[in-house]
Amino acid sequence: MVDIPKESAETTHHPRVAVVWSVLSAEIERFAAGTGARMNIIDVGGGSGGFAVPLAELGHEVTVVEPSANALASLRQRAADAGVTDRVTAVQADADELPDVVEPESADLVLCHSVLEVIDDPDIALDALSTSCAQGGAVSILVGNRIAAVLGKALMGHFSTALDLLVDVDGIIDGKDTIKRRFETATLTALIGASGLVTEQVHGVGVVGDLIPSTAVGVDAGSGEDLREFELATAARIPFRDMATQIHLLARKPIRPRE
C-alpha cells in the first residue's frame, strides 16, 4: 500500500477527494511495481497544491502549472511548510501553453482537475496533456457533470433552470454560471479518445455528498467517515456513477510499436 503521510491523511481521506485519490494511490502502486522508481507527475491548474503537495510528500517528483500567480506563491509556501520545496516545481502558464513549458512524453502522471469547464478550448487542452504524458502513462481528469447539475436544480425545485441545463448542449445557464461547459460521460470519453488517449476508469466524485444536509450523516457532511464508504462504493456503479457532482476519468496513452 502506498505510505500516505500523517499530516496528509486528512487531506486525501476527505470523502470529497477519497474517489480521487483511492484511483491516483493504485496509479501509483501500479507505477511502482513496475518500475520500482517515483513518478515525474504534472498538475495542469494544480492551484495552491491540493494534490501535488501530498504527492511530494510521497515522494514524486511534482510540477504545477498553473496561470494564477497568487495561487503559485499559496503552493511555495504550502511545499515550504510540508519541506518538500525540492520536489514541487511551479510554472505559471495555461492549460494549452503545456507543450511550451515541459518537456513531450516527460510525465509518468498528469492531473488536470476542474480545468476543462473554465478554458476556451478543452480539446486543445487535452492534446496538450496528451503530448507532456509518457508512453504507458496516465491523465487524471475531474470535470463538472451536467447530470448532477440538472438533478441538484430540480430537487430544489428550480425546474424552469433544470430543463434549461438539460437542453444546453454544454450544461450552463446562459449569462449565469462561472463555467463555460460540463460534461457527460459519453461526450468526456469521446473527447479524450480523439487526443489519442485511451479511457480506462471512470468515477462519479460526490455521488450524494452535495444532495445532503449535514444532519443527515450525524455530523458535517464533508467529514463523515460513513459519506466516505459510501462514496468509494457507489463511485463506479451505475447509475449512482453518472449522478455524482463531477467525473473523474484515468486515461492512458498507449505506447507505439516500434517500427
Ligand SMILES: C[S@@+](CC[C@H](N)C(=O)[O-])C[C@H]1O[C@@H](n2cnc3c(N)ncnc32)[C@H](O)[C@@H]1O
The other form holds:
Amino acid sequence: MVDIPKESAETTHHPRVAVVWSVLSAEIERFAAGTGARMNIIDVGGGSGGFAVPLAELGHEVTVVEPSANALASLRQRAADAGVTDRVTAVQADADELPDVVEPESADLVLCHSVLEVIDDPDIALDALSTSCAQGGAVSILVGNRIAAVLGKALMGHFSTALDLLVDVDGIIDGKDTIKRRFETATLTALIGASGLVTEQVHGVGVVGDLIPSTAVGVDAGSGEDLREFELATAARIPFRDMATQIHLLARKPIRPRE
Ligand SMILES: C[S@@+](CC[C@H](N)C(=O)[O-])C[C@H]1O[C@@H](n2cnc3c(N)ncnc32)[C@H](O)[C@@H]1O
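Could you give the coordinates for the form predicted in complex with the named molecule, as opposed to the form predicted alone above?
Zooming out: every chain and molecule, the one shown earlier first.
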C-alpha cells in the first residue's frame, strides 16, 4: 500500500475527490517518467466529463464510453467550454460493449468511477475494462462502500435499515435503493483479481466527508483545506479506509512475458 504524499495531492478539486486525483496524478507522473507524456485514457461511464475534461486539459487523449445521450451532450459542452474538444472523444455505448468500440490493449489508463454499482454485470464490465487496458497500464475503480452505508444509517438512528444493509447480499436496501450493489474492500479486490488485474492501491474516499453536516466543514475547515488534509491522511489507513463512503482502487494489467 502506498501512502499518498501530501505535496502531490491535487488541490484544485473538491476535498472529497482529492484522494482520487492524488492517485491519478501519481499514475500520470509514473507514465511520464516511462513511456511518454500523453496518455491514452478511456473513461467508462464517464458521464458529463467530471474526470475526463480535467484529464484532457492536462494534455491527455480521453475517450468517454457512456450510454446516456444527455450525459454525452453535457460532456461535449464541457469539453468545448474548456477548449479541449480535440482531445475528448465521446462514444455512446455500455461498458460491456467496450471491446466493440475501442481497440484492445489501447489505453494507458482506464477509469470506471461510480459505475460498477449501477450496471447489470460487474464481472463482464471488468473483463471488458481489463481487455481495453494496455499491458502495464492502470485501471482506476471507484465504488460505493457497504460499510459506510451501514454506518450512515446507524448514525441517523435507522438501526433496522442499517442491519438490512449489513446482511443484504448486494449491500442495498431492497426496492428502495437507486443502485444495484455496494462493495467491500475484500469483495472488490477479489473481483478485480478475477479479471486478470493486480490491485496495487486501495484508498477510502470520503472517510468522514459525507457523515458530517456541511455546516461543520465551514466552521473549522475554512475553504475545506482541513477536510482535504484529513481525508488524505486517513485514506490509506485501516480502519478509516474501509469506512469511507467510496472505495478507490488502482489496479495494473500485468505485462505478459514474451514467448
Ligand atoms: C454516477 S454516474 C458517474 C459518472 C462519472 N463516472 C463520474 O464519476 O462523475 C454513473 C454513470 O454510469 C453510466 N452508466 C450507466 N449504465 C452504464 C453501463 N452499462 N455502462 C457504462 N456506463 C453506464 C451512467 O449513464 C452515468 O453517467
